[in-house]
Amino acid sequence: MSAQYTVTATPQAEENGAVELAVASLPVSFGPASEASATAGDAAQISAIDGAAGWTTEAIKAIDGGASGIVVVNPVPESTAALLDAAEASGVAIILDQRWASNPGLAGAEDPVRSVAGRAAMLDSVATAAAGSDPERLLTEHLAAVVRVTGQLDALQVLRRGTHGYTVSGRLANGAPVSLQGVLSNSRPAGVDFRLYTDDGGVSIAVPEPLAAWPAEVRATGPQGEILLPTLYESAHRATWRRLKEHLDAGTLPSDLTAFARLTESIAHLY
């Protein structure tokens, strides 16, 4: 039987990442650090921190404090070079709990999307968040979800941005145009939708909020008709913690920071 790891979370990470709920759903794997342990000076093995500005510094502090694993909730773009060095030197697994990119349904979407990527005619994607949200943070969350299934995008360019959202253009690897729309509004549910069009069909993906009661949906359309891929009833938050446990048990380090460095570089070139 594998070990149970103790967890502590900052208040902001708990609020944005539903840490207590995710940990409670995996009781054999994780448990809250007890007050007695904290009083005795025994640090929790896993630290959950919010991804607001300065998160890489906070993560390094957690490593110095003896953490075996770190979960970062919705990180904003920052240089991860120093953190990556610290994590590799200490053997600490760092997992990014990203708003939509961490949804387990996207793993199943990678194959159908990339199998038709050479014939792609256009990718259209819309991300929605509540009015008053930070549009730049929304773009980070949006782009992270898109490149999870498409791979890197080329020629990214901001066409419009403001308090109500943004429009970003780009190109897929085969040169097909990409349109990313960000909408800050309370008139439609928060989430992100993808539509990849080909000459004979395409792939559509709908990803809800991490705490939503419904799962992501992936539909592939071709000459044979439309196929709904198997539905996974698991939130992005829970999938993140389950993935962390897999790396901890195996003694492996995830590639989240390396992938996020590429995302940060892409976003830096937009502004």
Second form
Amino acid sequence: MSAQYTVTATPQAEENGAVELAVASLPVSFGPASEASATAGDAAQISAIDGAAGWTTEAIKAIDGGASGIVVVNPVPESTAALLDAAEASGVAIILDQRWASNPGLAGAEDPVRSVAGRAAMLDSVATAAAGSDPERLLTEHLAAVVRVTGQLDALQVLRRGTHGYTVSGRLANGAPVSLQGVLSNSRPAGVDFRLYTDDGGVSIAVPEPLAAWPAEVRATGPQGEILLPTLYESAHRATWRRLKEHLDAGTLPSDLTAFARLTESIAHLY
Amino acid sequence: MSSHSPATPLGSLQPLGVGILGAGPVTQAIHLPSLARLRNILEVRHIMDVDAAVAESVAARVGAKHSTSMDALLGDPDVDIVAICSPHQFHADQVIAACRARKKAVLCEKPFAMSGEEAARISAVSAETGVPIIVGAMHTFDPGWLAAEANWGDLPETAHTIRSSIVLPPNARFEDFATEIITRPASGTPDYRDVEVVKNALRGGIMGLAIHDLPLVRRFTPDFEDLEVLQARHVRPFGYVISLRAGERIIELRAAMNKTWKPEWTFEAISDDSALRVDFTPSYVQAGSAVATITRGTTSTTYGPYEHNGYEGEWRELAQLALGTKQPPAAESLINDLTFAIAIADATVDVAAAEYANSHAGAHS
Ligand SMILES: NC(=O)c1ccc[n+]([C@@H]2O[C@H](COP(=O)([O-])OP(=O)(O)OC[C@H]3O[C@@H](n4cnc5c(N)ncnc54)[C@H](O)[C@@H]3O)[C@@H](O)[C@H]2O)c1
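Other form of same protein, the form predicted in complex with the partner chain, not the form predicted alone:
Then the entire complex follows, led off by the chain already shown.
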């Protein structure tokens, strides 16, 4: 049996990443660092930090403090170069817990999307968050989820953005139009709706909030009918922690930071 | 009808006589099956088409007279209500002629006309003759939409985002579920490398497809004259991605028509604290009404599905208009719907041409 890892979380990480619940749902793999060990100066093995501006600096501090794994909750775009170096040098696993992109259902969507991408006619995606949310943050979370399944998008451009949302245009590799719309409202379910249309069907994905173990719904439509991919009743938070455990046990380093560097670059080009 | 005569209940009299100009797929697959459901109030009496064989064969299906001349149909005293189902370019003149013939009510298939000038001529004749006119934007007569309208409260004032998304299989798929079509226009393979072809496809997309729901959009767009196109892109083989700002509101129009079997036709209006979503049934078939969902905060109420769709709704409305039991819609509102569509089509085509030039310049560099 593999070891149980001890965990600490900053209050912000706890609030935004429901760390306690995720850890409690993986009780063999993780456990809270005990007060006794904390007062004795034994650092927990895993640090959960919030992804607000400056998170890469916080993560480097955690590495310096001896963490062997780090979970970053909802990171905002910033340069990850120094952190990537530090993580590689020390062999520390850094995993990102992204609001929608970390939903475990998206892994299964990659294949159906890739297999029709060459025939894509249009990608139409709408992300919804509560009224009053920060539209820039919403766009980062939205784009992260979309590129997770499509790979890099071309010619991204913000057409408008304001207190009610945004519209971003882009192109798929085959030239098909992409539209990413953000809507801020308390009366449209928060989440990402993704619709890729081909000449005879397409793939649709509905990604729910990580607040509960609602499954993403991935549907592949073609001439034979429509397939609903197996639903995974696991929140993005829990899937993130499970992924961390897999890397820790295998001694591998996740590629989250590398993918996030590309996202940061795309976002930087937008503004 | 004099003001003190009691309203005549539908079905208590002789059915009203219907005459149809143009007997193509829309007449065959949409109107005749809808009218077959309303035999107690409406009776098809005259079918006219410039193609004599089509006129004769379609008329025979319903035991009506047939002709190849509009004047013959308009001069037929058995015809109370005229439906105009010819190609777009004839609509305005035929509406005007039907009004001048003092018919009891006129249904004009969408679009109402192709230019503001035509719309103004229709408006003048409608005012002069008092003949009620409705446009075959069937979703505006859909019981699901009407239930939403009765319950959406102040959403037209508070909505900040409007979406219309249309994904449709080829028309023939649904025409064949609705009837046995005898004529079908030949379809070509457009060359989308030609910017003029793209411009025509987009204009056709707005005036032929988006136009169905632009009257719905306009209900949530008080500043419809203050219009800016943020993007207009063509979707292959037929469709569009269009983003508009109208006053303070954002309007997103999406359409894809291709070989899929799966129709999706939705309309949404969204404010900070409430939202409307309407899921429409596909065109041509008698698949019941739309389902409307109104959400306030996190509580949703659903309306429908009801048994009949907007096509049947528009014929019920026509019967009431012809009997004088219902007030006709203001001609101004139909004209505003049309000028809104034309403004979007014009601006869209310009933006698309510019975008096309850009992307092709990029491809050479
Ligand atoms: N409401 C809807 O769901 C819906 C759907 C599709 C089309 N439409 C509209 O309905 C109309 C007809 O569509 P369609 O697909 O049947 O078109 P179509 O062009 O295939 O058929 C029109 C018919 O009109 C005849 N015609 C041509 N010129 C005429 C004239 N001057 N007078 C009388 N008849 C004439 C043609 O011979 C043909 O039989 C169009 O305006 C279209 O925009 C409505």
